[in-house]
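So this first bit is one chain, no partners, the form predicted on its own, shown in structure tokens.
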Amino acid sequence: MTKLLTIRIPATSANLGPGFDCMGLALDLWNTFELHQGNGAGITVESHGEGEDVLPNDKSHLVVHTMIEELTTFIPFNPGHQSYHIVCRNEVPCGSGLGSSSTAVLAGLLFAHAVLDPHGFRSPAGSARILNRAFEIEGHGDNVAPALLGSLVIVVGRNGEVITHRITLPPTRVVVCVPRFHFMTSHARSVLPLHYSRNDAVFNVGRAMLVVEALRNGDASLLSRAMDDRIHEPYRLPAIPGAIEAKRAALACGALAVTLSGAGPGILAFAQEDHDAIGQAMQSAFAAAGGLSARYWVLDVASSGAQVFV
């Protein structure tokens, strides 16, 4: 087999409290994907690390599925007549609220466009195409945009176009605590109301702008006052056993601001110190109040997004 390219894609934390579906942060925890070309037929996949015991090893794997779907939109592609092997080395836990599925979607798209255009897929135009497709597949871009671009990204869709704004942050460190709890994204969406009041909408718009400014300027006081939400957390936190108590425990232990990571079940805490103590406090709260075991990571914001090595 011949290795064609390797891709590293960071974990992400979406929403960041009030920035529902339009704001996300890249984190220094990475999934690595290798694309190999062989001499036989078909596309195979193997996984190592997080999820290796549960992820499929056939074309239903999200990386393979995305790659095949993307290729067939451009060329007559029969996976039975092609030979590729994909190796996934995962550090991002599955179903955690840290964008594991978004790394797989991006990897599949990057692999497909590398096959279609080996020299142009990493150009600005190529990256824009990939981001647009990832937005279409995911339905929103708050995970895929920071995973592709790095740092803090604001992302919205407009008339079939994806508008992004990347913001470079000062050194920022967070704690992410993930309980062992299966919280499907479809269920996380289903618990949300269909309509919101004007007051709640205005509440979130104002606080989303303040969170961006607080993160951009490293303003701890502003971040601690601004990170609040009325769109998704009041409905999702109670659905995760121990999550409310874990959030309270992190704040009591000195965290500046605490929020769901994406749709959960992971909890994200911003802090300037005592990161391990905050992580341990959240672990204990999940165990005591929710009966759930949990793991935590202390992570820096990743200044770069997806990295491609040929």
Ligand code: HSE
Given for the second form:
Amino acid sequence: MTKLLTIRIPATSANLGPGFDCMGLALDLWNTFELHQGNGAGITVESHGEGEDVLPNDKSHLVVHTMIEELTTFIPFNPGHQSYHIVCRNEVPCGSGLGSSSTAVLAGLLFAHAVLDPHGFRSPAGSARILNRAFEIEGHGDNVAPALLGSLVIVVGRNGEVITHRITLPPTRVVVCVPRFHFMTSHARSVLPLHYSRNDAVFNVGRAMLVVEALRNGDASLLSRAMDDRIHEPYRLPAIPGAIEAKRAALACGALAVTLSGAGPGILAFAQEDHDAIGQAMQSAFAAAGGLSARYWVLDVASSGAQVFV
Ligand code: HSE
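To test you: the structure above is the form predicted on its own. What is the structure of the form predicted in complex with the ligand?
Now the complete complex, all chains and molecules, led by this one.
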């Protein structure tokens, strides 16, 4: 089988406390997607690594689904002529709050645009188109934008376009602890209120700005005081058994700031030292208080987003 393209896309942690739906961080844990010439049977897929036992191997697979949807908005899709085989090598745990589905959406879009416009899809205009489409599909851009651009990205929608601002960070290391708990993003969004008070809005706006400045400057003291949230965490943490205790355990173990990773169930802890001890403390808390087994990763921020190798 002829390999046409390989794409690596990093894990991401969205929200970062007060930045609900508006900011995210790329992490040094990668899903790799290969596009091969197919054998005339449409688009087929196989998955290895994280999720290999649960991910579908037909056209309902998110990479395949997204690629076909995107292709068919531009050209009639003919499975005999447009035949590809996709190989997914996954390091990002599925359903963890680390943006695994965003990596799949981006891979599907990048593959579709690579097929449609092999020379243009990597241009700035091509990337902007892909980001806009990913934002439309996801409904928010706080995973897809850092996955595409790397580092810390602020992202907002404006009249059908997406505004992003990428911020380079000093070396930053986090611990992410992911319990074995099914917490669908759609459910995690459904538990949120439709309206918030002015006090809560002000609480979050100020802290979101401070978190950006703290991360940009590597200001540990500011980060530890600013990373707090009233939009999503108070509603989601209690729904994840042991999450409140895991957050408390990480802080007691010396983490600077601890927050839900995206919509969860993973917990993200910023720390300057003792990363393994913090990961183990969160694991123990999930087991003791929530009866859940958990895994943890010590990860650096990824300065690069999606990488394409032809
Ligand atoms: N900002 C999103 C949320 C991230 O918290 O629901 C998950 O996709």
